[in-house]
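Next up: a single chain in structure tokens, the form predicted on its own.
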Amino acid sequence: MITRRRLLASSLLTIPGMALSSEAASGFPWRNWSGHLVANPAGRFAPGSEDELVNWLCKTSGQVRPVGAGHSFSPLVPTNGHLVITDRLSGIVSHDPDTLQAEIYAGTRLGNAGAPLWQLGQAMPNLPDIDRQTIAGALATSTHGTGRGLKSLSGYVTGMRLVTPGGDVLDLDKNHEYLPAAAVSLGAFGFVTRARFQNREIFNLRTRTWTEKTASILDRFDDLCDDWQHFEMMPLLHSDYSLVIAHQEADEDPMPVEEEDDGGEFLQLIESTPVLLRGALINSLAGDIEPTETIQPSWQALTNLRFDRFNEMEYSVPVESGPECLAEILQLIKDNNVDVVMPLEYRIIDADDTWLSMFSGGPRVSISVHRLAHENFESLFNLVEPVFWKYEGRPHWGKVHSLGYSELRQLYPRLDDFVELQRELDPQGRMLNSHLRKLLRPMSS
């Protein structure tokens, strides 16, 4: 039995994890989760409180960048200045049982928030596939899950505490004019130390996975999104099939998750099969992939372990353009005989009112392309990225893309307002590394 968890968590090869250490000496290299990005910061600082962070910022100068779990594939973190590590700012700050809101320290990993919130009778309405990101990092990059009528994490933020690079502490409540900008900030305004979320009552999810022809899923995509609270598909490259992952709220108690057959032989067979024959192989075997079903608490059902390391490109396109964009990418990979095994991801996310969310202004579907970390991803990503541009795609801020200020301002009506606010909060440009300057500054400035 091949399941989504096996396909994602142990797809093919793994590379050793590269741990971040708050005790590392100056000059010790920093690497992101995939190992693709490397930096040699002058030093690291891991504040244990907001006051420590304020005092440190007031006594220092030069470039600073926040770092969480290092799960971004875009170079938001690398700097020759100082890294500020948020790991010690972790845990639930406070909660309100009447409004179902909770304030969480920004260094908390998403996976470490689910159980404590559950004990308080609260659950986040939507969660991303990976739960290792910090709250601050996930918000800064507009990280999202999937589901019609469900927003990205940033869409559920009702307040924040922001420490500017000059050491000022700003309380941004739901009525503050800065909040829609700070909810997706790219880490360009300063350091988010805590965030308040609008949650909901706890709920269990029935999860069903199955394989189906991609064209059939797209034909009834609207109905499937109505039937299932969270819905996504993972097209299997070079084939006619996709793996479907669907969740619906369940009144029943959680079911024990059965031990899964590892599926290793199937995956090895795909990888070892020549690309030109791979589609026929998958098409012939897809019917043998048994549907699975389980019931789990929402925070466990929506997230998965990822043992393999990879790099990723993701763009979000208008919902109505999604099927055509996906079909063109699948055909392009097939026509060019690209030897890539990891499936695509196709998800739907509702609109929010943040300035730089990929989903500001209307709901979109996101399409993700992956390459294992030991493989060169540039040829694949360079091949498919122009297809996203054709469909007015917005790049995920934490994923690989090549766009800069001139292209982004065509996609985000509030980008210049964001740039103006960034200059106001960070007049010395301490938060800007070379990547952020590319995103937020015209070439001439």
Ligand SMILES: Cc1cc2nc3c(=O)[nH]c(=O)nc-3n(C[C@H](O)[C@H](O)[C@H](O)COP(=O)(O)OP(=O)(O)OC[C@H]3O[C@@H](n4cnc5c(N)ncnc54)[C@H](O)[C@@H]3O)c2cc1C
Second form
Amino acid sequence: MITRRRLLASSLLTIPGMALSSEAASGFPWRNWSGHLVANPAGRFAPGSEDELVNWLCKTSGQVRPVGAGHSFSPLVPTNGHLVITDRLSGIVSHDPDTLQAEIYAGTRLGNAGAPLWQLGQAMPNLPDIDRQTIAGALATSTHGTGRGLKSLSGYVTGMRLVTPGGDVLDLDKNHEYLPAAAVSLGAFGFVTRARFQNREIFNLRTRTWTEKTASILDRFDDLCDDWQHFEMMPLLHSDYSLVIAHQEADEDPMPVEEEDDGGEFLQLIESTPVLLRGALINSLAGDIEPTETIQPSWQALTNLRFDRFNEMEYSVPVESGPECLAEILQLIKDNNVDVVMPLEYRIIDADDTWLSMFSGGPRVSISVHRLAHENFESLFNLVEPVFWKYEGRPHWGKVHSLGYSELRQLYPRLDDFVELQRELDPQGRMLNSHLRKLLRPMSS
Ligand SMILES: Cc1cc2nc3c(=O)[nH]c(=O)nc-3n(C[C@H](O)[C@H](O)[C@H](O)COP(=O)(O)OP(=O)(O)OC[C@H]3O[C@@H](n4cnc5c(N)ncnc54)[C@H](O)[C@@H]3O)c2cc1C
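Output the structure of the form predicted together with this ligand; the preceding block shows the form predicted on its own.
Whole complex next, starting from this chain.
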């Protein structure tokens, strides 16, 4: 049986981190999760409290970048200045059983928040497909899961604490004018130390996976999104089929998860088959793939383990453009005989009113393209990226893309407001590495 776990295989491990002493000199390079981004920071600092962070910022000068779990594929983090590591700012700060809100330290991995929140009777309404990201890292890039009517994580933020690079501590409560900007900040405003979330009561999810022709799924997409609270499909390249992963709330108790057949043999067969014959092979076998079903607590059902590393490009397009954009990408990959085994990913996310959220202004579908980490991703990503542009695609801030300020300005009506606020909070430009300058400054400045 082929499973999502195997198809988008990856790993539990994160970046080769630092020991958690509060300050460390340079001497060893930093790498992101997939390994393609490398930096040689002048030093690393891991504050154990907000006060420590404030004192350190007031004593230092020069470029400084916050890092979470290093799971971004775009170069938001790399710096030759100092890296601020948030691992020691971890855990639940406080919770309110009446409003179902909880405040969580910025460096908490999503997966380390699930169980303690559950014990407090709370669950996040939606989650991305892994849980290794930190709270602040995930918010900074508008990280999302899938489900019609369900927003990205930033859409559920009701408050934040931000330390500016000058050492000022800002309490951004629900009505603060900066909150809709800071909820997707690209790590450009300063250091988030904690964030408050609107959660919901705990819930179990029935997860069903099956294979179906991509055209049939797209025909039924509206109904499927009605039937399943969280719905996504993963088109199998060169073939007519997709793998579907869908979750619906279940009244039943969780059931023990059986050891999965990881589909390794099936994938090896695909990999060892010449590209030109691959579609026919998958089409002939896809019907034999058994559906699976499990019931788990939401925070476990929605996230997966990763065994192999990869790089990823993802754009989101308006929901109505999704099918056409997807069809064009599938055809392009087929026409060019691109030898890629990892499937695409197609998800749906509701709108929020955060200035730089990929989903500001209306619901969107996201389409992701993957390439295993040891393979060169540039030719594939360069091939498909212009297709996204045709459909008003917005790049995922944390994934590979080539856009800069002038293009992003066309896609985000509030980009200039964001830039102005960034200058106000960081007048010396301490937070800006070369990638952020490309995103937030015109070419000449
Ligand atoms: C295997 C894998 C699966 C993924 N699945 C999904 C998915 O399902 N959905 C999705 O939307 N994305 C997904 N992503 C992308 C990922 O969620 C984002 O790139 C996310 O931003 C990574 O979080 P992080 O903690 O690793 O942050 P990092 O990558 O370390 O940093 C990201 C940004 O956050 C900033 N930052 C970190 N901490 C702070 C802080 N305390 N204060 C201010 N800024 C801060 C950094 O400076 C940087 O700008 C996936 C990535 C991988 C590798």
